[in-house]
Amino acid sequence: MSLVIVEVNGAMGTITLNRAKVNALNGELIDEIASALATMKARNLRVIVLRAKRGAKVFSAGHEVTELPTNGRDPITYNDPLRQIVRAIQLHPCPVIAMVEGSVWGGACELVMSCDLIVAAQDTTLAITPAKLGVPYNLSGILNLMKVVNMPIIKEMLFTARPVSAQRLMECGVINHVVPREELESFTQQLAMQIVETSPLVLRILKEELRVLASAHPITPEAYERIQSLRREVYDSEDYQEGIRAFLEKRKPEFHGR
């Protein structure tokens, strides 16, 4: 079965997350979804729509945590599937539009930040959780994070993983538009349609500046060093493997800061 549902309505497409059961994010649904983003960059449409099945009690349940390496090796590099992806969605010419109902955990959280424009389900809530499975996460997803999160809520969901609602989120300025569910289908069509009707040679500059800009954060080679050498510390540490374990075995982790 495929992983993802890929449907094309005039210049406009969708791609539905479609692995049971919690659309984890594993290397094979992200292959899914980067090739459904190239064929409809091929197809010159306008706009895209992402999204989960009608009905889900969970958008994504994040990161694929069996994937992440547990020998020592840094858990998220640039060729991290996850990394991929998110550059593909900002890359890609078109708008994209996350279509959002049900929970999202951990890095589903920056794979929907990462799209152009969020539609959330009045019930829907987002959690970002490396700090509660003893994940240090990487710089481009941090920067990733604070273009769309201002600094007091994005610190608050790193610090505490807790969920956050989708109203709280659209108050922030995070998430575009909140509805019930039974109307976020029909209001994210009427917001993807107002889109198809303006000019793709300019939403294509318009976009590509946009990101070009909020990339403008020079860093020093000496403190991306030090960063990477704080990383190192945390996935090479007892902590990190607890993590793993914990979630595994669906349990509390217990950290002790080593």
Given for the second form:
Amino acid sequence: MSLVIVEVNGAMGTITLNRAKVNALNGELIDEIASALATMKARNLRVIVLRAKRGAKVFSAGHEVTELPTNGRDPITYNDPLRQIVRAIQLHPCPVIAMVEGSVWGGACELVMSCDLIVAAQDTTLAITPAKLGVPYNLSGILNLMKVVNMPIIKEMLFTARPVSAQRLMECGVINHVVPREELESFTQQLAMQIVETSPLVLRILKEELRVLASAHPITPEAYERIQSLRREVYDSEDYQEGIRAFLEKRKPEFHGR
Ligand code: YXS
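Counterpart to the form predicted alone, namely the form predicted together with ligand YXS:
Now the full complex is given, and it begins with the chain already shown.
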């Protein structure tokens, strides 16, 4: 498990992202996060902390761009690793706390927001970037963002793809606590211990009730199919190819709406 560091301290588990340079979420890293979660579930741990290494400049750069398909396939399908790990966190039977320092990008914002609580260092920023890359984000991903971020703010984040400060996101009710970096670990540990003292059976059912109710959004098959056809027009577009090409060529994309 080189891409994550797994620690267990009593009833608390810690998963530290440890992939070189910027913790870009490739399939291998996500498999190791999922494996760590499964181990912690088997050990009946009562709270999990998901973090980057101490002092990280980048918490995670989001989806591994080189793993986004450019051959006409949907870039974010049900079994995409990002989709898998978001579901694994949402279905994990105990609370998962995202302890965030550094900058968070793209799908890593959804990863952080799929956690149950977010504690962030003061200099943390989150940027949701599909519009910058030309990626047609998927319905369940958008719903996950909407569960956490109110509509005016999620529209600004999605439409501008710009970083937003942790402080502002705490004021908007997205982030639970913002603390100085040097207090991040102790504060998160204290919060985790408060959770450990409560009934694990009740927490398990509360978390699942909240997940089920928050996901209860009726959508007709025709509406779903219409969205999927609109998304296909995007990932089949020249703009989609341009977004990924520009990223790989380290230049600004030039989108022409086709
Ligand atoms: O040039 P080398 O080989 O050292 O590689 C560079 C970057 O190309 C690479 N890298 C990535 N590789 C794959 N996937 C990524 N997401 C990714 N991000 C970065 O890591 C090496 C170091 O990056 P560099 O030189 O830019 O470091 P930096 O410290 O100057 O800047 C760090 C970042 C994170 C601010 C910068 O790398 C950046 O803006 N990265 C892209 C962030 C982003 O837009 N992520 C969204 C990925 S797509 C996604 O998550 C969803 C599909 S969606 O777009 O829909 O939200």
